[in-house]
Amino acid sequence: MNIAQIAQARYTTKAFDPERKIPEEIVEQLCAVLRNAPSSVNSQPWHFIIADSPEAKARVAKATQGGFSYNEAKLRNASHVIVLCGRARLDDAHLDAVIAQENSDGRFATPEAMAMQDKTRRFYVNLHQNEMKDDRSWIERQIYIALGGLLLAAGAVNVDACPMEGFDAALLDAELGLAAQGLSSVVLVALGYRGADDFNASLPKSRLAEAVLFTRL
């Protein structure tokens, strides 16, 4: 596997096939992709829903409403959608089961080390929350970190996609009930299959050039 071939390969497909299904065994390889994405401390701030039904896609469509009914073709035409979810606050119950999954995954040699994680955890969580009152921006960059980690492994299995914020969050987050489980949406990503009127699969991809991009010390 080259990795640069991939993210050179990969891009933000603007149609997609509605006739073409990703494989079950390829929605779980990136499902695993999602579950195993780092974040801050193993905090795991993030749900995700996924729908592949054209009843689900279209709950999930109507959140392209007004002015963002540009994407609504991407979402009913994918072959699936990931709403990327957040965490409202990461509380003692999301603090308990994360601290209860490590040990049951058997990370601490000791219960020493396993309090030393919960209060090194919690340590920030508090400093966000309660100190720095940065909470919903810290959560968002961790569901990014998972995005990004998606959208590589979706080239990388030959599976298109499109990453979105172009919808109604608020919208979304009623149809959904998302509120009520202490959740708000983040970003969408549309997977599947690129559509023969997909302008965007023809044209160059374009970066700045690596003498801008990078320093090297």
Given for the second form:
There are 2 protein chains.
Amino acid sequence: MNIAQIAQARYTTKAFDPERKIPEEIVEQLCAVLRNAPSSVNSQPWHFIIADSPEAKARVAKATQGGFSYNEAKLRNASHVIVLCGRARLDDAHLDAVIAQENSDGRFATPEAMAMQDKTRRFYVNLHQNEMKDDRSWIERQIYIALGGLLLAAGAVNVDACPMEGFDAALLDAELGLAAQGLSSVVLVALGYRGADDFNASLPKSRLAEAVLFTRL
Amino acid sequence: MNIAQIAQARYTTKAFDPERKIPEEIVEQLCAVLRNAPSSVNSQPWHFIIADSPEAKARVAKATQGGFSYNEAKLRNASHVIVLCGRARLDDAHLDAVIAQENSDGRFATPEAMAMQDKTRRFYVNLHQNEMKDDRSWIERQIYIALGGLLLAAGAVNVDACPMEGFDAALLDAELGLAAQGLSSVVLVALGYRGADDFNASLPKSRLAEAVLFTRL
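I have the form predicted on its own already, so could you send the form predicted together with another copy of the chain?
So here's everything in the complex, that chain up top.
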């Protein structure tokens, strides 16, 4: 299948087979897609928490208390659950780590090039954090780049997926101690293989018509 | 290449070859990836504007006036530029169009199933638009799912890409008359083939270490 066919064929799985696990080499491929996801000024404002044991998935599933119980079984029966987290602040420690990594990876021919890259990134981080004050939504948008890549990549390796915004983020953050790590949960993805009870598997995908979605200037 | 290798190999192109055009069948594949991108409650809160003539790209490039001139050449020299837009409001007309499309695509066995789907989507749209009042950032996040898929898909079909947040959105919205269409520009992607002057092509990609980015619960 080409990438368009993969995008067409993938869909949101509503029920997972609790007996099937994703092979470790496939999980590693999906983690590589997350790690290599692009982000504005290479800010990498994210952290990914992976739950694959019954105990770990149950901890994530606690966040379905209240109005989100419809997501509990997906989180418990999936092979792997990924909690996509955002960094609360892109502070000096984080920005220093990013520039040091870029330097050790060999991206700078001169100290001046390194200083320029650091300055540019700090300019945009400061713009969002201190001037526009939209850093929370800016960071969340970057995380959704990673999410979009992950969902398409899952389709490419025949892994079924269900992205979920429906969970109690404050409850999950408390359960996982995220605030103390400077993180907060943004969105969840359950990964695995559809169960026989996945009603969505047999339904046709629906998208608005091309003429509605696209304009050629 | 497998999908992890594609994600690793793709990078942000800083200079395009102005002579090379993306074949139409590849553009169609990338549009299919955009069209099939998932979104919360299948809200599809987006519209994609494609500029590929010199005149059309010049109109988009007007939005680099002011502090964004560093992006002008990318927009002019790329083969295709896509303006990813968000809908200002997910109003009744839009929600009616989505449910009608889902119905005509055959997703509902009964009128009750259709009514339930419509009710669920309206519940979440109302939640974001009227209760949480975060509909703008919610919609933008969905658009970044499409962005993430597009960038990975471009890598899969050997198309180079440069996503850009650095443009004057108000200016572009005025140039393209987006407000009258209930739209606003969110992010740009230039697509094409790297030029010989793309300094980023020869630099190694840099990402924070796995141990920094991932936790296994």
